[in-house]
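In structure tokens, one chain follows: the form predicted on its own.
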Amino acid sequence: MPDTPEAPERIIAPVPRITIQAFCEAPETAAMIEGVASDRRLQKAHVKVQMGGGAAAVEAYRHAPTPNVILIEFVALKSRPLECLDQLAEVCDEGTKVLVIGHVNDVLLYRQFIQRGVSEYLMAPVAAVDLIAAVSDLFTAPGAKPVGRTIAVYGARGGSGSSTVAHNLAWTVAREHGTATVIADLDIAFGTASLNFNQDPPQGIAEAVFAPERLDSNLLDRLLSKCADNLALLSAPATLDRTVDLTEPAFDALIDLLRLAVPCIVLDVPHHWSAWSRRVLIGADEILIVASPDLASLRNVKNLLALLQQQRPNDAQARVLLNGVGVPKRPEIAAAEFAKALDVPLQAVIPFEPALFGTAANNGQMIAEVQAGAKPAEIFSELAAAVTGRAEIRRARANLLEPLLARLTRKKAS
């Protein structure tokens, strides 16, 4: 289970391709760092953990080059932390960054660490997310724009409507929150984003994926097509002129560029199970699983949640949404029973409204453009607030307004 799951509004940039070597004194700290090494944000980093603390670090680098980051644990002052750091400074290569995990809460000691060039001092016990953030911050330039948040939308089975959910979610985030957003259609052969947004761009995601050596910010700008204010589309060609046999890191460079370009990226992930789709899901900041109220979806969601919890121990749990609920004469698993079987609350339940969704699809429009006051439009609005971390702000404002509205109502009645 996560020590402190990443809050929706907290975005930690992925760590670049670096080497990290840790020298611990407590077995608990070593175990925590070994667990952190498998976190999605450190997938490019090489992490090595050994015991011995500061003395072992000094000895290790007398005749060996130092890594990008050295992490040292000092349990007590008897470990002679200042002396160890002075000796380490004599053998450290230029540019090596040092993090210290300490067990002594002493401001004077902290200042002495900083004077000796220590990048960060973390008080034990250290939460996994705090350590990941500390390492990430070392490689974030001062004053740099925050990295964009990736939201992966995935269908528990084919035909669950995950693409429709992804497109309406992206449109709502851009429209209601004024946040620059990109909807990326990762279904290269059969993607529907260009149809749903009534677009026909000449270029799209295939150019980025099949020729990664050409991908840069200038090419990305040319590949994006504007759908609405604050919303751009990275479309799929939806042609069958070639098979789509992608490598596991096929979308890594593209997603890294998108993170630097816009605050919000909605990834429309097709219902495939391959090395690359698994990697995209595990690497996303937020995951939304779209399910139908049937047994196959229930089984698949349970399997997905179990896998994601295992692979993302320092992240909040994936959100689950039931779509197309209430089809006449169709036996369905009730929403309450679906949630009970999963032992997780449902993020939303979207009713079956074929006329509304059919009209939107045929016109290349979003649900709120066809009928702004419809229940599904309200659900997408709430969902957009939740995945962008604005739901708490809404609730706080509502709590502030309730007393005022009550007073106005009483005054009007009198």
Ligand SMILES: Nc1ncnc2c1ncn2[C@@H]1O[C@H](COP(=O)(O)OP(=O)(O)OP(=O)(O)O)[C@@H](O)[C@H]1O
Second form
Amino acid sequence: MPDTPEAPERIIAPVPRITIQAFCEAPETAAMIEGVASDRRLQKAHVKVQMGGGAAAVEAYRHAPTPNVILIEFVALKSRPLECLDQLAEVCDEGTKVLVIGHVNDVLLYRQFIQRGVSEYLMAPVAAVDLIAAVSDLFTAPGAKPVGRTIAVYGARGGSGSSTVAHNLAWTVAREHGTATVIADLDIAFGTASLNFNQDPPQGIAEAVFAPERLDSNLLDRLLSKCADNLALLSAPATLDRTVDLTEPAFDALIDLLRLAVPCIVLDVPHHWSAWSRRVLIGADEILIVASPDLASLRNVKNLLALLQQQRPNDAQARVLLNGVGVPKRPEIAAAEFAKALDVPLQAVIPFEPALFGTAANNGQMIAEVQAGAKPAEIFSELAAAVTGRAEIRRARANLLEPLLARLTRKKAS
Ligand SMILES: Nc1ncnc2c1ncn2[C@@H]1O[C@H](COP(=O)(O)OP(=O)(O)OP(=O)(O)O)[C@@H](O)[C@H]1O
Ligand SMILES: [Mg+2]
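Return the form predicted in complex with this ligand of this protein as a structure block, the form predicted on its own having already been given.
Zooming out: every chain and molecule, the one shown earlier first.
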């Protein structure tokens, strides 16, 4: 196997926190990719290697979401590479990139791969450094989009459970989708993320926000504390040593940096109304408003939806969920009434379960860790699929071919 080290003039940028899944046919290729996984530029990536080639990939993603990169090896035409790619195209989530390692040197076949939306065809035997460069180029080439999607979670009123929802949602995305996820606790003075994950990191979001001139990807890496597989936390110091008077763009640099490095960023936004919190909400890819079934929440959600719609005319409406429904003896606005008054469907209705939520909070655990089959745990699974775009994409069966066809048509036209 050729393994030319990186030439001095060849700079390969580190890849962001993506997931790469490889399906090999030759043991040598599998071994090469296993080796690549520990390369410094793939340090943040999560690499999984298995055998079975294209057929195994098709089987694997029939019912599971696709990762950021799928790597498929075809040793010979008898593995039916084109058929496999066509089947894969039917189940591929938007944004998933496919790289092919092939053993057949044939221009026509190469063209057919590219026509099917394959990002790159690498001839075996592939040098480790060429594979790293190919993956890196997908995410760091000029014009490549940042990988991160931000999800802001905001309470319609204080204590509505927005942090609890944000943390359980992030944990579920990391666990069930295998997507690298970061929770950023923006409640600098009172944040609960570190308590809810039973963590005590020495540094966190305050260092990033109060010393923006020092903020870069190295510092960010040091500030993140790992709290589960694929899940890291940017915790709030939760001290009153200093007051928190932030400028409007206070979180801009941090969020931009996170976007470049992490596929899913859950922003636990405290229930404040300030220039910066308004800006964080308006700038998020997805907004989830957590409301209680009462009049004040209803009024606040109505105002928030109106403002957000006006400020984000080209975006989908913020999602609204009701939390803590069914407190004994408490008069509540029924979910159907709440939705009707807002004229939007509710994303979810989470019951009031004090024993379950209280145990989770006291133990520093997530709901599914306390009781895996509990109704709220199922709701968090559905919510994770919805806010990460999985539910919609699965339904629409995004086609691998579309981006490539669009590119080709544009090229022809120009
Ligand atoms: N569905 C629920 N049933 C019972 N208790 C709940 C539920 N959801 C949240 N809680 C509890 O309510 C309390 C407040 O939750 P949380 O801290 O998430 O609210 P918040 O909206 O983030 O509050 P703040 O406005 O202070 O940021 C916590 O003790 C949490 O365990
Ligand atoms: Mg909170």
